[in-house]
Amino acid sequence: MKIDVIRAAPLKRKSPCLVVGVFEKKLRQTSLKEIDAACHKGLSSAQKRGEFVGKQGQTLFLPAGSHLVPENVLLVGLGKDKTFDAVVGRKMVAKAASVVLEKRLDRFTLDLDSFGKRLSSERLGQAVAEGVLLANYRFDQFKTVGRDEAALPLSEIRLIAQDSQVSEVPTGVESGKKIFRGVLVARDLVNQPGNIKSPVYMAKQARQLAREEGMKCTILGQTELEKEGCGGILGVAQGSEREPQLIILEYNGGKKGAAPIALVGKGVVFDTGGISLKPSDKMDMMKMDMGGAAAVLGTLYAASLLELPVNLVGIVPAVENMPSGTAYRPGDVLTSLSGKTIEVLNTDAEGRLILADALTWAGRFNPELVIDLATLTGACIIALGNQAAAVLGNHDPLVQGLIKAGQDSGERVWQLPLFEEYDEQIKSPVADVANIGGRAAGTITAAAFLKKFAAEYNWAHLDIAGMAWEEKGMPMQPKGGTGFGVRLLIEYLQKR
């Protein structure tokens, strides 16, 4: 999609649709009066009916009269001026884009000045670009029919800027485009079906990203994992005909020799639950059980495009969890890369087993800090629904930094406790640790398990089980993979 920044008078610029932001109860501006007069009093009529008063998320589509150059005008409510921020701006631009798409238009102009002065021009440009691009995303590579009936994707957006904005808005737009390319990588990976998305496929995608951006990519296959003693990864993978892969992607944008930040992502390309088989209902969604891995790869790609001044390591254990005659069983004891032994009580608690080895591997880089992302527990969805990811960790400044980045990016996270008492639930009579701790506090006991493999460095765990997949579809997140975590992590890294 082409996004241009231009100088122009919004009401004098020819366009299929002009998008104008309106703050709540601020409908008396000269430009809105002119729009109302040219659109057959459509705005004042809607205001009288209470249909449109500028509340956040309200929209009003007005076919323009002959006295207005744009063919149509779309008013989008921004809510109260004092609560407007980049999160609101991004959402409302996405909302506007979705309405334009519903009207089967492929282009529009947007009056940036109507979005107020609370954001810097650069920040506003980034929010607008992200909102439009996220709303315009489609995963339709397997569709051979029905494309003609679907709304066309947007092809061109023109942002009308004032003189004071013109120098900074394009910088923000370019940043938004690069961040979206990272989200695009993550969404496409999550949406790929299980018959295509093998561990080897994941490794190939990582290699391609590395080639594009000059990153270092190392792949360990079955033989190398056996030599290293990665018992967690190998145990989960042994029920599948598809061999596991450990993917290590390195981006060096910081000072040479500076300790890297390690990002670890759960990469279960399809999760049947193994011998502890999941119910068949909605099992098709389990192609998304590598959402953490997708976020890690997308983040490293976006960071390299943005040329962030930081050293990053992305570590992705990629496996398929299948039931078969060779699958691992409840009651098995696995020896992890760290040497710690794990009693398997449930083969559907597999993500923490592969993360145990990956977290141990991360320690080899002597990292400044480690963040792991995983669609780890259904208990997280019970606790937080689909509104926020859970964050737990052993270093409060890191946890608080992620919470702040979540607030500013719109990818929210909520802290859960990690008291030592929870360790009691994952004690095993036959091994160093058990892989589940019962129904109570399931998200926390999963993190308590991971904590045992992350004791040597500052670490935070993000359980994104409720956030990696959108079931119904929203303006900024069509049904399917969300790419959650990329914008959150980029925001965190930029703030550093």
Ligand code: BES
The other form holds:
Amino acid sequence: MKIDVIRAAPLKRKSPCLVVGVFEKKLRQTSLKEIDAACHKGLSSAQKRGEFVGKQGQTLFLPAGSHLVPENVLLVGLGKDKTFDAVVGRKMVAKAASVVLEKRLDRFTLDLDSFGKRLSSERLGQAVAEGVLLANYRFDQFKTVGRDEAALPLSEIRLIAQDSQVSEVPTGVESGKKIFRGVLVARDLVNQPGNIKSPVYMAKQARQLAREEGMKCTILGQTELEKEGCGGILGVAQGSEREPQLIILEYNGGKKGAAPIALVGKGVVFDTGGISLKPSDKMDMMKMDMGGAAAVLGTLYAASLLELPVNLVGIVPAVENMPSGTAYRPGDVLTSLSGKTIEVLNTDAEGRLILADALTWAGRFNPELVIDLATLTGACIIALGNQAAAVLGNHDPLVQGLIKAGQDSGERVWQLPLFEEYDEQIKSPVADVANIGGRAAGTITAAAFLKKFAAEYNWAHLDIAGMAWEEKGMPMQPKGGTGFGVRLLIEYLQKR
Ligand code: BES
Ligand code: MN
Ligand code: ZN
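Starting from the form predicted on its own above, please write out the structure of the form predicted together with the named molecule.
So here's everything in the complex, that chain up top.
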């Protein structure tokens, strides 16, 4: 999709549709009066009926009369101007884009001025670009029929800027495009079905991104993992025909020798639960159990495109969790890379086992800090639903930084406690630690387990179980993989 920034009078520019943002109770502007007059009084009558008053998310599609140059006008409600920010802007532009798509139009112009002055031109440009691109995403590579019945993707967007904005909007648009490319990588990976998406497939994708961006990529297979003693990864993988991979991606945009930030992502390409088998209902969704890995790879890619001045290491343990004659069983004891032994009481609590090794590996880089992302617990969905990821950690400034980045990016995170007392729940009579802690506080006991492998550095854990997959579909987010984490982490890295 092309996104251009032009200088023009919005109402004088030819287009199949002009998108105009409208703040609540600000419907008296001259430009809106002009639109109303040219669109058969469609706005004033919708206003009278209460159908459109500029409330956030309201839209009004108005076919224009012959007096107006644009063929249609789409008004999108922005809500109160006091509450308008980049998160609202992005969402409302996505909403507008989805209406344009429904109308089967493939291009529109957008009046940037109508989005007010609360955001800098650069930030507005970024939010608009992200909103349009996120709304336009689809995963249709396996559709051989019915493609033409679906709406065509948008091909060209023109952002109409005023003199004062013209130099800054394109900078924001370029950032937005790069961040989106990271989200795209993550969404495509999550949406890829399990038959395609083996651990080796994950490794190939990582290598491809590395090659494209000149990043360093190291991959360990079965033999190397055995040599190193990655008992957590090997234990989970042993039930699958597919070889596990430990993927290490390095982006060096910071000072030479400066301590890196390590990002660790759970990469379970399919989680059947193993011998502690999951119910078959909705098990197909478990192809998304590598959402953390996808976010890590997408973030390194976007960071490199943006040339962020930071050193990053991405660490992704990729495995498949299968039941079979060779699978690990409940009661097994694994020796992790750290040397700590783990009693496996439930083979479906596999994510923490592979993360244990990956977190130990992260320590080898003497990182400034470590953030792991994982679709780790169903309990997290019980606690927070699909509105926020859980964050827990051993370093409060890091946790607070992530919460702030969540507010600013719209990918929200909410803190849960990690009191020492929770450690009681994961004590094992036979090994150093058990891999489950009972029904109570499932998200917290999972993090308490990880904490034992992250003691040497500043660390935060993001449980994204409720965020990596969208069940119904929304304007900014069709059904399927969300790419959650990429925008959050980029925001964190940019503001740090
Ligand atoms: N991948 C799942 C968690 C999950 C569930 C993610 C639903 C997304 C949606 C994880 O490996 C798992 O199975 N966790 C168990 C842990 C339990 C056995 C302690 C769970 O949450 O039930
Ligand atoms: Mn599981
Ligand atoms: Zn899992």
